[in-house]
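There is one chain below, alone, in structure tokens, taken in the form predicted alone.
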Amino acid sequence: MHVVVVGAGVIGAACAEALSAAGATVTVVDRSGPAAGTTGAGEGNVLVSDKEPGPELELAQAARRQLPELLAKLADELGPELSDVEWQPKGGLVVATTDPRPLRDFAERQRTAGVTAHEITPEQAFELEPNLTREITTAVHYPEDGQVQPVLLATTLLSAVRQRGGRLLSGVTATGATKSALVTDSGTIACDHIVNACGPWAGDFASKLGAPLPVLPRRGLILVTTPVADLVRHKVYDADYVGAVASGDADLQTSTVVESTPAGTVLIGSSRQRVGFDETIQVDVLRELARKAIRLFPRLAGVNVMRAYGGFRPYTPDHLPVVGADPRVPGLWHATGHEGAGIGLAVATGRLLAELMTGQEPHVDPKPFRVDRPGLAA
């Protein structure tokens, strides 16, 4: 079985890795190169803390269990240099600075779904994060949250594909398909299946194949500071972040997300805005992110910003990924629509798609993610 995966971001890479592990011959094509789109503009979140109980949380929990196991296997297969993705199981801290009840209620709902969520006092939060504002009213510690370097994760997964005999074709644009081949600007590639893993461009590619998908870009910006020692130890965000993630509002929304990297830089987000594919870096948005971050970590007021960058998240109207076969076009499969959660959902998405394609028992219920679900009517 030969499968062509269109898109070399982390979702396409995870699908390619899982398919090659299942014995398929895999070719990955990308008009730019590995992690050149949404993945390269991500923070590397591997979160269970920001999801309501339901299908997406179940997929996130499965991915969180699988990621360390997969990384260990890839370390054996590829060696330490090619498999280092800067995985940090450092946990997350969600804080409220106003009414504590919404956060408490949310954490309680998550606990019923199997998430480890410890409500802690402000004093306990200060022990975890000494530089945190003293204005918080309550906090919830999520020890399962983690972080990876997203580009490294994607390239590691693709290295495994190549190690197993697969191919990566960078600078090749997919333009259409026949019944037995992907059509590109460099010629046709004969195959049995095509996987649409084009992220926010998945809707456009699906339309070219006669299977429209309502996947839209949702813009996000991130600030990066100069290196600073021991300012933030976990992934820390305010309780408003959960509401912003779940919202479908096209207008600008910002909430505070602060985390460090192994290099010592601090990443500051998060914004969400539906502006098409407009790549303009909006100074007013950056100013709002900085202002809110300083409120959460006052010490940031004395830290310089080194750069800012933005990217587009693949948004769907019902906030669920699309994973599975498209009944309208035989041989076409989708793995897209993860919005800002793609890094954390990638390995479970790839495994689920490979299970469905090879006829194995799926490890999570695939029905909520099917392309013909009511909430995704194009």
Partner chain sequence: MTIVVVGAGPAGVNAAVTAARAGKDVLLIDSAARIGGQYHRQSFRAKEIRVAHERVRHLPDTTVWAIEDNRLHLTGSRVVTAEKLILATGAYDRTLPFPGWDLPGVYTAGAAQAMAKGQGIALGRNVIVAGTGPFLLPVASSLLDVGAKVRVFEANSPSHRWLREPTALFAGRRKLLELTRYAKVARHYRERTAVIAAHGDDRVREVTVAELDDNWNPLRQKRIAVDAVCVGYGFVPQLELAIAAGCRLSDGFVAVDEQQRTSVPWIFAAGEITGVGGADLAADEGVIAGAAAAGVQLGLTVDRRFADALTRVYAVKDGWKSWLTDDTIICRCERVTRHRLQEATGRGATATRAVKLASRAGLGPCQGRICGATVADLLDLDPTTFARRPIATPIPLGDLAANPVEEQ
Second form
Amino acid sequence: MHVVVVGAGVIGAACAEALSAAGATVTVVDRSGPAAGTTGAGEGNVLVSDKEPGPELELAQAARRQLPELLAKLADELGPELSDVEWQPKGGLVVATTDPRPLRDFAERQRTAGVTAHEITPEQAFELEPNLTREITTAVHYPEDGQVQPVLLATTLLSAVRQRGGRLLSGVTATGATKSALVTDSGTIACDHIVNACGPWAGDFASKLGAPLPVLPRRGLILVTTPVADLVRHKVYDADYVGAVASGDADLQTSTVVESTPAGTVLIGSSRQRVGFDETIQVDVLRELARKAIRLFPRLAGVNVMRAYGGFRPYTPDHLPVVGADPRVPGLWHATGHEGAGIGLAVATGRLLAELMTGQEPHVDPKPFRVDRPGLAA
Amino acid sequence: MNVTINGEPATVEPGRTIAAVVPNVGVFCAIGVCHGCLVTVNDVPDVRACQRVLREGDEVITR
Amino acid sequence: MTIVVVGAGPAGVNAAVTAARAGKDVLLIDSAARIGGQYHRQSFRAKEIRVAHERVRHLPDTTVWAIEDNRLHLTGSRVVTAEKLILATGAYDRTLPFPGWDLPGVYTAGAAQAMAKGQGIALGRNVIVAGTGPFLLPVASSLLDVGAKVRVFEANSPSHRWLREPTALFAGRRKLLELTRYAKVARHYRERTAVIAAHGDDRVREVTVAELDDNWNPLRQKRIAVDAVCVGYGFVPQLELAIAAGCRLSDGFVAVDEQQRTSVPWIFAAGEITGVGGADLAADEGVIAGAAAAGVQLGLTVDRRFADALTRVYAVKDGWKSWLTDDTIICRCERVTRHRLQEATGRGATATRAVKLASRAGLGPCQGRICGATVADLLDLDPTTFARRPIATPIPLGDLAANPVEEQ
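Based on the form predicted alone presented above, generate the structure block for the form predicted in complex with the partner chain.
Entire complex below, previous chain first.
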């Protein structure tokens, strides 16, 4: 079985890895190269804390269980350098600065779905995060939350694919398909299946194959500070994060996610805005992020921000990923629509897709992610 | 003009940059591009020593 | 509404004064305390030279950190609206990496000049100036002026190469005459020679100097004792504001028409960001840009033939890559070695953003200003992709969070 995966972001890379592990011959094509789009502009969140009970949380939990196992396996296969993805299972801390009840209720619902969510006192929160604002009303600690460096994760997965004999073709743009081949600007590639892992551009690509898909870009901006020692230890969010992720509003929404990286920089995300593929910087968005971050960590006011980067996250009308076969075009499969959660959902998405394609028992229920579900109907 | 550098008092000529009076501060480009000479001045971190002209009473901490 | 000029070097000052003479109010913004830029840097001991036109307001110690439509965001939580914008942000030294270039005592050529001219300080007593380009001569000269012993190593062989540029030589005869000012440097000057390694424990003590072939591959080598090395291999334009404003680039510089107009109708560009050509050319371009922004036709044009020849005579040759070893630092901020960079490409990273994030080259405080050209050259990437910096200079988060004050 020869599969061509279109898109070398983390989702395409995870699909390619899982397919090659299942014995398929895999070719990955990307018009730029690995992690050049959405993945390269991501924070690297591997989160369960921000998800309501439901299909997405189940996928996230599955991915969270698989990621350390997969990384250990890839370390054996690739060696320590190529398999290093800066995986940090450091835990997340969600804090409320106003009414504590919504966060409490949310954590309670998550616990019934199997998420580890410890409600802790403000004092305990200050022990975990000494620089946190004193103005918090409650906090929930999520030890399962973690972080990777997304470009490293995508390139590690692709390295495994290549090690197993698969191919990575960078600078090759997919333009269409015939019954048994992908058509690109550098010739056709004969294959049995095509996986559409084009992220926010997945709708465009699907249209070219005669299978329209309602995936749209949602812009996210992240601020990066200069390196600063021991100011932030976990991933820290304010409790309105959940609301912003699940919202369909076009207007700007920001919620604070503050975390440090192994390099010492502090990442501050994340805004969500439906502005098409507009890349221009908006200072009011940056200002809002800065204000909310300082509200959580007042000491950040004196730290320099040196970089801002923006990316486009693929979202669907019902905010669920699309994973599986497209009944309209035999041989076409989709793996997209993960919005800002793709890094954390990638490895379970890849495994699910490989299971469906090879006829194995799926490890998570695939029905909610079907392309012909009512939630995707126009 | 009086300043302190890593806690030590120093007298400097007005108009001097930090890079001109503090040895081994990491100067490479001396025109504010390379950010190699970052110091803390009056508790403000990441100040470029090659660009910052000293003022009376400045407290400079090098890395 | 005013004409805003960013950069107070030869191009910016001339643009500002020209626009002011045409009756416009001008705001001249510069990151330094005094006007002059790199070339006309003022000594802190001398009486300050200011712009003597009442319609020009000089805003010193100020950096434009973002451009959003015609709103310029300034350091110190200030914002200004520009009717017309003239970008004259200049250029800085390009350096090439070599083993040991991260040792204290290795500087850019521009550093030697800035410290000598601005602060009256020699970066060493026994200094080597190495690189390529006519700029090495004034650098050496300013070091001699502050009492250093200086040797100059020019990697190219301009004394032969210029003979193939008769038209440019004629066009640049005034410039060449100016170079005779540096005759005192001549007996310390050697061509086809470069510093290919620096040695020392806590700081540079010795360098390896090599004779080069035409492609800059090392031939005969010897070690020389020094206490400072200043390197400059041409210049890198400061493009981030032009890129943020959406100005079209061409061959690595801001594309302009004969009126110095960029592809964005209300934005003009002058000086080194439109092509490296030196202070006189920059000043002429500034005059044209200032007049055009003020809506005045001067009928002036600039002669770029000499400047264009400079890029041919003093081109950077690929042989420098053979000076590197696996553990040579490529990115100084993040201490990324060539090995680490190769590891990133070995993972398959090809796009600039992926290469940066996989290797960490270009992610430190200088945001790829020093290593961008190097990484681009090593990996065959477009160097201007390293100049995309929506936040043009680091600013405190507290300043970003504050409500900005309107600068009139």
